[in-house]
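Only one chain is included here, represented as structure tokens and corresponding to the form predicted on its own.
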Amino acid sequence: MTFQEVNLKRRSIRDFLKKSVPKNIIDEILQEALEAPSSSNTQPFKIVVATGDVLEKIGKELTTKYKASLTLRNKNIIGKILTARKYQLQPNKVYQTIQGKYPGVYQERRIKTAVGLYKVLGIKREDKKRRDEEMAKNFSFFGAPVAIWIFANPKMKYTALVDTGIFMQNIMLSATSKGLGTCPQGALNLWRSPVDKYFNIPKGYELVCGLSLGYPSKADVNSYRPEKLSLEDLLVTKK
């Protein structure tokens, strides 16, 4: 495929085939992703790649946390504290910086995207149960056979996030060029303890984001493509 074809074909996949991805293909994707530029070639990131039984165990633990978090809605302050402690629901440090309502136009775009996605899924806005169920799929990686968590060294400050984002985009484009799909998921940044349980993350590295990787199914949800900015909205005008 040409770059244009790869770029246009890439989208967030939310339903994967039950088909494993060969290790050599995963390694190729990561090797190609390492061609990403970074500030003075510092490459301030580390990644976790989980598959098989380990991935299943992490998914079950994350799902348990998510379901426990839903019960907080109906508890008093004491109940919330006790439940949060029992299930270790304190959000990951980086995630805490993006919690809550987005400011201004960004919240409008967020809602518009969600409405479009729920329309494809046939979920009505008032159907909270279905929305919760759909959200829960994040923690079973939408059925993907591979999940990747990306960590960055905060000592590099904002450049670590810039570099991580470029590296992550390379992963997604490389995967697309090989007939695979990905879904970058902020939800996988919510709790990192299940990942720490199975992997030796270097001290000091913070979890930035996660993504699911696998072969896309033909489910309608995978056809969804949210509206992008026009060049008119993107470009800053001259004074």
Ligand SMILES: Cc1cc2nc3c(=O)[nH]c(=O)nc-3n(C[C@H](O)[C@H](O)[C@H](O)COP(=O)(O)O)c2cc1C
The other form holds:
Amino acid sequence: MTFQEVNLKRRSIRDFLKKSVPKNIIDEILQEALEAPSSSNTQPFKIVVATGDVLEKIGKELTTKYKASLTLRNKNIIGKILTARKYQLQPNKVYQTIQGKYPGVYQERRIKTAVGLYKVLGIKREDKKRRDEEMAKNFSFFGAPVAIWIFANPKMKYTALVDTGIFMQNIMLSATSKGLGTCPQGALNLWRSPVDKYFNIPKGYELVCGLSLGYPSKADVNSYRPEKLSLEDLLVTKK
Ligand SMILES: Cc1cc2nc3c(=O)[nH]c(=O)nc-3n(C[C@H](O)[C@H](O)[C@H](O)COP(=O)(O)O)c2cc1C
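Switch from the form predicted on its own to the form predicted together with the ligand and print that structure.
Zooming out: every chain and molecule, the one shown earlier first.
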């Protein structure tokens, strides 16, 4: 595939085949991702690759947390505190995702993208139950046989996040070029304790993002192509 083909083919995949990904293919993708630029070549990241039984266990633990978090809506403050303690629902602190509304135009774009996605999925906006079910699929990796968690060292400040983002994009483009699909998932950054339970994450590394990897199914959801900015919206005008 040419770069243009790979670039256009890469979309967030939210339904994967059960088919496993051979280890040599995963290694090849990671080797290619390592060609990414990083600030002074510091490469301030570490990754966890989970497959098989361990992935299933992590998925179950994350799903339990997610389901417990949904029950918080109907609880009073004491109930919220007790449930949050019992299921360790305190979100990951260092590289946080926004809880709730996004600021300004970003919330509008977020809603537009979500509305388009729900339309493809046949979910009505007011159907909270189905939306919750769809959200829950994040925590079982949309059925993917591989999940990757990317950690970075916050001592490298903003370059840690820039470098990690570029590295992740290399993973996604490399995977796409081999007929695989990916979904970067901020949702997998909410709780890291199930990942810590099975992997020795070096001290000082903080979770930035998760990513599901596998062979895309032919489900409609994978055909969704959310609108991108026009060049006009992207470019800053001259004074
Ligand atoms: C940092 C980051 C976090 C994301 N988190 C999620 C997520 O938790 N769940 C999900 O389904 N998609 C997630 N996405 C995918 C975006 O929704 C998707 O990239 C966006 O809608 C554009 O669609 P495209 O990737 O198909 O071009 C995330 C993407 C990025 C870059």
